[in-house]
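To begin, one chain is listed below as structure tokens, in the form predicted on its own.
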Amino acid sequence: MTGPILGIETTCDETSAAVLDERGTILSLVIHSQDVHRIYGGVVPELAARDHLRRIEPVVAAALSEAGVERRDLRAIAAAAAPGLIGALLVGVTWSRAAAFALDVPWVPVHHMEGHLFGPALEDPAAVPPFVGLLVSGGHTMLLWVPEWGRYHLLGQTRDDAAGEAFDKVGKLLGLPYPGGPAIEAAARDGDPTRYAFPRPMMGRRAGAAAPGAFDFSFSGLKTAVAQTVAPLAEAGAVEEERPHLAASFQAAVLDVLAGRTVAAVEEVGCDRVLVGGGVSANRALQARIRGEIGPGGRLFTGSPRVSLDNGAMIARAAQFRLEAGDSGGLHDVAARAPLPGMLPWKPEMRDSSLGSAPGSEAQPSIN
């Protein structure tokens, strides 16, 4: 069966719908970002769910209209089913399942983080496995070895705060607007990244790839260090003056951790192709840092901001893969937490046997 796929994303504070054709080309992408959370400096789950409920029908209608597609022409309807805020997830999953039932088309549940892996492939046909995948968003930080679509080896993940969450919380400490990531990146351009010696959590723990937690992340201690530095500055009324330097020093610490872990993973698996997905992947300083460290022979794949942030197109693209594979990925209903479908732990002895298509090989899997 051919035809367009409708993808719906409601995991957090974006209500998004997109239509993709059978080749994976974006026919439309509509994203409604919820502004109400700026008042609180972070996402309020109940408010997010209520806004999704109000917005989902007009957002879907706008996506279908922009694509020039009638509902009866859809091949399938997909929605992010996990992980995320339960109330928010329920809106997208319930709406999409009802619509799929009414239209008698397949309903495809999608893992939100698998969607982020497919994000760059929406714009770059070369963004296919094999690659080292760094997923960095508001709720997750994860490092993967991806020899082929649907086969994911977990190298490391955050033990506490995700990188995006740390950006948001530090942004709030610095009096910057929500979301904190873009605001900190902008402020950091005018700051001295060496002014404050913030810690690089867990960077000294890599005693070899077989060591427990060799590729894991932690950002809670860094966030606490910033808070302890800001407190006396706030009492002295000096935060505004020091804000660019605080932002630059914090961002430098995060980038050292993210880029350092990613380059170590490249060395470990023997593949210098890197894909970065998730909202934090839009950070240009992070992109430049990883691109510089993997060297001129490596490849870095990132998406534009519209496919890096939470969006329905990445959900539709992941659903397209699952449909063609005849596999639901083990998802059947909403879940606040769920493992990435097909994920296995990484073991050093798997290095030679897991490479799949060699980097640059013509035998790389197609995105179609």
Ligand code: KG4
Contents of the next structure:
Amino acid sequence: MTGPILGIETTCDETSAAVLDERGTILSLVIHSQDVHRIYGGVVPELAARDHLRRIEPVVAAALSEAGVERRDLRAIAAAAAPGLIGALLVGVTWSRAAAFALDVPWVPVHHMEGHLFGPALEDPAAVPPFVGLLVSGGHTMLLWVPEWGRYHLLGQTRDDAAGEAFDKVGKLLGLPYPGGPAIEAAARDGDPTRYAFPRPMMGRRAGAAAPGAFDFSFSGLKTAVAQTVAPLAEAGAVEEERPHLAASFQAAVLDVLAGRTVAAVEEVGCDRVLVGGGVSANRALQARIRGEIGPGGRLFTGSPRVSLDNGAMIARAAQFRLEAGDSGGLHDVAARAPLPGMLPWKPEMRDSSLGSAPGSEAQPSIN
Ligand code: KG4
Ligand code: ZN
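Complement to the form predicted on its own: the form predicted together with the named molecule:
Below: every chain and molecule of the assembly, starting with the one above.
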């Protein structure tokens, strides 16, 4: 069965809908970023749910009309079903299930983080496995070995705050608007990244899967260190003056950790194709840093902000994979937390058997 797919994203504070054709090309992508949360400095779940309800119909209508696609031509309707804010998820899931029922087409639930893995592929057909995947969003930080779509070996994840969450919390400490990530990146451009020596949490640990938790992340200590530095500056009325340096020094610490762990994963797995997905992957300094670390022989796949930040196109693209694989990934209901479908452990002895066994991928991993 062929035809365009409609993808809907309502996990947090973006109401988004996109239509993809059967080759995975974006025919339309509409994103409404909620600004009702701005004055609160963070997302208010009930306001998010209510705004999704107000926006979902016009956002979907705009996506269909921009794509020149009629509802009756749709092959399937997909929605992010987990993880996310329950009230927000319920709007997208209930709306899309009802629409799929009315149109008598399949409804495809998608794991939001699997969607982020498919983001770069929307713009670059080479952004396919095998790759080392770094997923960095407001709620998650994960390092994965992805030999093929649907097989996600977990190397490490955050033990406390996510990378994006650290950006958002530090942004608040520095008096920057929500979300903190883009504001910190902009402020850091005029700052000296060596002015403040913030900690690089867990960087001292030995890399290599033999050491338990060797690829894990932790960002809450870094956030606390920034808070302790900011407190006396605030008392002295010096935060504004120091803001670029604080932002640059914080960002340098996060980048050291993310790039350091990613390069350790590349060495562990033996594949220097790297994909970075999720909202934080929009950070140009992070992209440049990882590109520099993996060297000219490696490949870095990232998308432009519209496919890296929350969007309906990545949901439709992951749904296309799930439909073609005939495997829903075990998702059927909304969930605030849910494991990535196809999540597997990583063991060093997998190194050789995993490499080169990536059906559907023409790219050959380089083995160092
Ligand atoms: O993936 P995403 O749009 O939503 C979630 O799934 O959470 O990611 C949002 C996160 C926020 O924490 C935001 O501050 C961060 O991505 N972010 C950035 C940048 N743009 C967005 N972090 C660092 N630098 C950026 N340029
Ligand atoms: Zn996201």
